[in-house]
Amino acid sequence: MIRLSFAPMEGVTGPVFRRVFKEVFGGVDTFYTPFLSANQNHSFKKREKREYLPYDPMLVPQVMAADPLDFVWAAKLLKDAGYSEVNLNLGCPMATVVSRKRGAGLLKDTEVLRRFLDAVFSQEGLPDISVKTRTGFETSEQAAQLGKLYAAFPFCEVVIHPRAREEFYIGRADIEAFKLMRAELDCPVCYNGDIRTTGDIERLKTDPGGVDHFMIGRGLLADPALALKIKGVCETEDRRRVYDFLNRLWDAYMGELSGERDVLFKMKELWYYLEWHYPEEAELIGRIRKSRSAAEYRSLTMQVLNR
């Protein structure tokens, strides 16, 4: 049986989102949060503390750390709220996340990164440690040493983003890649990368094959009903429903945000990735993009949507 996943997209999928796409929408099973940064404070920001807390059962908390012992508080601190898996962010390629060693940045060494795994997984009382990867850092190529290099540890499961750090999200996933990482690991692997249609999933059920969790972060935000295509609760498109999820988010949003300025930009944020799934709407669109009001948000939100 498939199973699906959010991605954590940064200032987008917070509780905020997912708590009305929950309402709205549905068919994911498992979400996860942006990422948390462990540092030498030993302490989360209130921001942060927001994305776990209350505990949340679908919810897996995502870490970022430049010291492993850093990491290793934060999943205790995570066990403790009563997360049973957190997840280790080898994934983020943004330049100032890179430069201070963390995300992808621990790709670039992997002596360095070997060693930082040596010491979280010497520690115990840890809760389940999952892993969101690349496949290399400056290429792919990498993609078979690093598979051999987690197969070493006691994943409980490796999500893998098939691109370099170098390719941030552009061109194609490289499913050659892939499959190299794939293949030295004996542990559950979940597919992350290029999931826009229902097609692309069966695509992916054949090629690389055997795969049944998928993580899908900007196709779910370009069409927030996918996950329900590809369960196969509906198959019509039903703008009005996402019209529902916005105006519903839109509310929200003005109960935790400081004024119709902040909710007006998060919303515009959003349009960018719903864009792809509305090309014949481009100019509309565009013109929501660059809306200054509310009131103008809202009457070309519904000349695109409650039809």
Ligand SMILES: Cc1cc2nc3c(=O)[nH]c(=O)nc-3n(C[C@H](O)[C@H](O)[C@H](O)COP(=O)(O)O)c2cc1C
Contents of the next structure:
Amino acid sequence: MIRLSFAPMEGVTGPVFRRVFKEVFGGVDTFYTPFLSANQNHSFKKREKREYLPYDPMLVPQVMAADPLDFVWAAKLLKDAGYSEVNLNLGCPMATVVSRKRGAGLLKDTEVLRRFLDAVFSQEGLPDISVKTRTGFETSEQAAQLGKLYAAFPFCEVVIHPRAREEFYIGRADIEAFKLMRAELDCPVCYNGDIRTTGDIERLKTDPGGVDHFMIGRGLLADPALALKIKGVCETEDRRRVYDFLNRLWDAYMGELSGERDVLFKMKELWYYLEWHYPEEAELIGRIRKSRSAAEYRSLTMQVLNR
Ligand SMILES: Cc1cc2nc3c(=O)[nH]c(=O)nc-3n(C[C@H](O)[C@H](O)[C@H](O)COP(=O)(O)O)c2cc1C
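Next up, the form predicted in complex with this ligand in place of the form predicted on its own?
Every chain and every other molecule in the complex is listed next, the one we just looked at coming first.
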């Protein structure tokens, strides 16, 4: 039996999105929060608290930190909030994150990373710690070396996104780098990267093979029924279900954000990924992404999906 997780996506897969996605689609076993920033203030912002409160048994909170003791503070706080697992972000490629030696910035120097992990795992009273990592900073030639380093610590799971930081999300996920890192690890491993179709999962079951946990991000934004299709629960295309999903999401964001403009912006971002699934509708979707009012957005969305 395979396990599917929705990848954390900052600005996209927040609590409102996760709730509406579960109501209309589902098929995903675990969700991860977009990264929560732990810094020396040792307090999370209101927006961040809404990510993990109230306790959700399907959720793994993800934390990003430059200082190991800030990570430890956050992990313990999340344990007190009920979470048995906390995920460490070692993958975020954004320049503002990397320059402060957080996210993928910690992959640049393995000695710095080793000291970070030593300081974390020398603490008592932690929840289980998993990590979501890329396979290198400049190139994935670092994959095996990083795998060896992770193997020296008691991670409950390593989620591998086989791209180097310098690749951001460009090009293809590198299965060979995934294999090199996995070969060094004894703990459970999750594969993440470029899963867009049920066929992709079928291929991954044989190459690299032996993986039973897959994490999907953009593929689920493009086709929100993908997890259901992978699990064999839903086989046919159903545009009306996507239409219903987007309508409910619109209403839910209206209750959360500060007005129609912000909601429109958020919805247009989703259409960037939805276009991957409906390439034949590129012209109409291009107009959705340029729409300036809720009325225009609604009418165009209806033309693409309500049939
Ligand atoms: C807009 C956006 C936001 C993201 N935010 C996060 C994040 O908060 N934490 C994280 O670990 N990865 C983040 N990622 C990376 C995804 O979780 C995932 O690793 C990446 O998209 C590759 O998987 P996919 O090909 O299935 O999308 C983000 C990616 C995108 C495109």
